[in-house]
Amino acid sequence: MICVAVTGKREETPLVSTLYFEWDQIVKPGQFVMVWLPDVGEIPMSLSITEGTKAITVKEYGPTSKALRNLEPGDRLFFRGPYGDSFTPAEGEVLLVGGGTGMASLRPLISLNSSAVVSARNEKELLFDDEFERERIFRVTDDGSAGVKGTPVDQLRSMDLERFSMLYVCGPEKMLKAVHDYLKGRNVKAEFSLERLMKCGIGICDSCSVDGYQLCRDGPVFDIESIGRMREFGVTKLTDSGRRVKI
């Protein structure tokens, strides 16, 4: 278990904060750590900054993430890792497609050659959309308060996707499923970072499995061909108790 001190904190949205810390470790975009707080719990978190000073970006949705958001500079942060596969580097122009806090996993890929479709429920919840040049950012909101009203697929329909050497996608699984189904059969390369319940992070508990793939060991990043072979993807998932339910 690694212990570091929180060196900085930034409020990104009303429910999302970024915590900064020093960690002399090579981490690749898309990899994750298992973050633990004593007497609270442990959850997987992708790093939103992987070079130099590291960072995780946390949305409050349960007791552990709420406790993480309450940390302040000087507080201790415990984690283990890094775990998992990473995004494949690509030359030329790339497109990031992020839904909600899925943008945290994609943030290390932001460069002068990247454009992005950033989606959220409303304008206040858009994440890292201010880090792109004006002509490279395409906003999508459920309520139409910014950019296109609808889903990322509504924006993708108006874009020439074949000009991008790679599409990197991360967000809620229903969104990933919709994007995959739209891209299927098109002349594009794409990689998806999946998010599932994860207890151990090292392939023991099998809570993150999808059609025999373990996200913690075989992923969480998969190419579009692998995603297409997953019959459970976007359809069912496991609960804390191990019961399979519809997504």
Given for the second form:
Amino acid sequence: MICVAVTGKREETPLVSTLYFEWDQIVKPGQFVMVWLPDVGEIPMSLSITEGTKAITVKEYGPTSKALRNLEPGDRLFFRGPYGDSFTPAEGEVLLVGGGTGMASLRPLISLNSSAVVSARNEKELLFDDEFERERIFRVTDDGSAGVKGTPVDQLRSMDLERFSMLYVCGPEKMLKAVHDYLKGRNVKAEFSLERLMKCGIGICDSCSVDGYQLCRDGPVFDIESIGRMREFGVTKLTDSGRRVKI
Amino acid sequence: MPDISAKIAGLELENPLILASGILDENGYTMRRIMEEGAAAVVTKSIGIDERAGYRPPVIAEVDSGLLNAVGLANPGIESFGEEIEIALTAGKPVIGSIFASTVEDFVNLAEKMEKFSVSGVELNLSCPHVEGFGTEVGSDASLVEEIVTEIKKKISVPLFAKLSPNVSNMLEIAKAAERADAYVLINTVRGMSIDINARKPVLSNRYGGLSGSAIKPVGIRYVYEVKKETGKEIVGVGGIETGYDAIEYIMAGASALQIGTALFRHGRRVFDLVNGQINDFMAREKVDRIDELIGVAISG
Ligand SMILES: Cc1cc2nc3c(=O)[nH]c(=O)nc-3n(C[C@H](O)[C@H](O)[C@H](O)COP(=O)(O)O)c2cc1C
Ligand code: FES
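Hand over the structure of the form predicted together with the partner chain; the form predicted on its own is what we had up.
Entire complex below, previous chain first.
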């Protein structure tokens, strides 16, 4: 288990914080670590900054993420990794499509050539939308408190997507499925980062599998053709007991 | 070309490698893919009567030459699991259903349900080292083991595999108690623990866990050898098989077929093709035509 000190903290939204730490390790955008809070639990976290000082961006969700979010500079951070594959770098203009904390794993892809469709329930929960130039950010909220009211697809419909060399998509699976179905058959390249329960992170426990692929090892990033072939994508997933439930 | 097909408890396997219980076998689609990518058969994760979420993570820790796990028998309960078996069976290869319980009645009930789901065999987890009341607590009670095996044999017609624990004072005694099973599966994980020295705490949420991987291979070899020598029964060897040479070693100790679990961590799903390739190469080099020519050849005295 790797053990480092938290060196900085930034509050991003009312429920989301970024924790910064020094870790001398090559990490690629899209990869994740398994963060351990002794006596509390262990959860997968994408790296929201992969160059130089590293960072994770955590939303308070269950007991472990809550305890993680309560860490302060100087506290110790335990984790193992990095795990998983990464987004394929692309030349030219790229579009990030992020829902909720899905923006955390897309954060390392922000550059002068990136635009983004950032969605959340409401204006306060929009994540990393301030990292973009005005003309490069398209906000979407469920309640219409900022930008387009609706889903990312409502925004994508009004955009010329063929001018982007790549679309990178991350967010809740329902959103991924809707974006996938909209993009399918169009002349665009796209990669999706999927999210599932992850108990081990190393391809052993089967909790993260979709169609026999382990997200922690074969993923979490898949291209649009691959996820299009997955029968479980957007349809069913397994709970922590292994019971199959609808998404 | 050597023939690497294997036969155990009447089951015909296209090669000797079976996926071990508890590793990548909770989701039917995963089991199907594992078989499509080279395993001759799979054992499901151990299934009980009731749904269990298992322990809270960390449930797995990397240790020297292996893994330590305490997943806590997470399973959806037997009723929900039929759906996964149905998906796995579309691979067209044998699926063996692993079950755990604390009473004879529950064991029998689970075995009958598994048979209804069209499994090719039932494996008794008499050996999970880290959940109170199940596994080893059952598996170290010789008379209980004998009753479980005897009662299940009366009720099912598919082969019955008894998976035994190395965490008992006398495995031979337990093996003899389980004699009416069609074959033994040796071994389950070895009880162990790992402490993070920076956190000053055990890594696993359950504190204790089961050690698997190459660290336990010599333990597995010894039990396969000893039990084969003393009982002559068919054995599935499991514990730390990562290469074809490990597999051959188990066969020479007395195993007729093999299971692989932890090596999926090092090699990924291609481990089955990798190990089969090495078994094939070894047999070609040693001019061995069939696996059964090697079973137990190291046993002497
Ligand atoms: C994560 C994990 C979960 C396991 N779960 C079970 C289980 O549910 N039932 C069982 O009989 N054995 C279980 N085992 C034991 C394996 O089936 C096998 O006996 C042991 O790991 C040794 O083989 P290996 O070194 O190839 O992994 C588990 C092992 C691991 C690593
Ligand atoms: S998290 Fe365990 S297999 Fe991926």
